[in-house]
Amino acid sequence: MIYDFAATAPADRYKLLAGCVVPRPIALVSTTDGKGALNAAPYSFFNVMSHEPALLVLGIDQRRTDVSKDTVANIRATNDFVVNLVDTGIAEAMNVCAIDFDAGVDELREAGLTPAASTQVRAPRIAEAPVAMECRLMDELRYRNGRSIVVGEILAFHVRDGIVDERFHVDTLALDLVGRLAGGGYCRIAEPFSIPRLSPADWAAGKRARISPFRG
């Protein structure tokens, strides 16, 4: 099956996109207003794109036709915010946090969740969150229909105790992290497996055949 993306609505083009592209991570957007107002939002159309520099980037829609989201609109009036990410522990607080409040509303204290400060942000992280990275706005492209995919710059990376060994090798397993399917669908990590890299003697020498983790 074919589908000419010209010729396929907005809303068939998300449902092949969000349930083909899986699982994928959850920001949920820890930001303030001018006035220091606090808003949390979760959005699975994000990841992170480089480590120098150390680049993350968020797809972010408008509220309706006319008005931008608050995340969006917090960023630009202060050009930072952090990017919490969602272990099974904070999955139904997370959900909490795409109501689609009000302006204004709290959404952190409405789902349960503890501001915490940030050390070179003014947004606070998520103490709950098993992991928080403070971002500064780098760019931000605007498109039709208000899309704005926003591109941040981590400043600092804050990782629960215990998670990370003085290798900086990270337990996947450990951070028990929630990946976002289509509709209302979510998966953990539960059957990790490694194939290891195939250098060009690897494949030369036929060892494909001994390593695949899919052979019985």
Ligand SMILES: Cc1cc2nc3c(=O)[nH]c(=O)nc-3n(C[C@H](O)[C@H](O)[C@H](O)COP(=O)(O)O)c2cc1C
The other form holds:
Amino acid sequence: MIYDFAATAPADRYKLLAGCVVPRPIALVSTTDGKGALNAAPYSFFNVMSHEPALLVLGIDQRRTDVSKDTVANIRATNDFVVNLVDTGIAEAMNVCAIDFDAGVDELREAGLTPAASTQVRAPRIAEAPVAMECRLMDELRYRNGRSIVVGEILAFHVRDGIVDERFHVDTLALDLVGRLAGGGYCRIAEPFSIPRLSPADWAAGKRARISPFRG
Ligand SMILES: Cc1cc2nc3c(=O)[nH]c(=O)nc-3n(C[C@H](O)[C@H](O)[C@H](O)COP(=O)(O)O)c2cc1C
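Which structure goes with the form predicted in complex with the named molecule, now that we have seen the form predicted alone?
Every chain and every other molecule in the complex is listed next, the one we just looked at coming first.
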């Protein structure tokens, strides 16, 4: 089956992309409006793109024609935001933050989440999140239908104690992050495995890498 995207309705493209590009990490983005009101909403058109500079991206729709979502309006107003990662412990609270509340409603309070002061940006991080990345707006790319790609530079990285060792190795299973599938579908990491990397010399020598027990 092949879909010519020029002839595929946007809603169907969304179903193909959101259903096949899985699992996606979830950014629970916390912002302020610059006057003190807090906002939080989940975004799964999200990923990290670079470590030097440290960059991440968010793909943000319009709420409706010519009306921005609060997240991008706040990022434009303040030039900063925090990306909090979502574990199973805050998955249901994350879903509360996705409710289409009016601007000015504090989703963190509605969801029972706790704002904590950031160190380098005005937006708060979420205390319950296992990871929080303080970001400065680097670029905003604007496309048709009000679509916006926000590029953030990560200035500070918070991680719950006990997850990262002194050699910066991360205990992936202890993080217990949630991935987004299609629609209301989510997943946990249940059966991780490793495939060792090969050098050109390994390959030339006939060495082959096989699936092996997970080494974080
Ligand atoms: C798990 C999840 C992922 C989402 N990902 C996106 C996304 O990538 N882009 C987007 O525009 N909306 C996404 N949404 C919808 C927004 O979270 C929703 O429109 C929210 O009300 C926006 O809030 P805001 O106006 O406070 O920014 C997602 C919702 C959920 C539940």
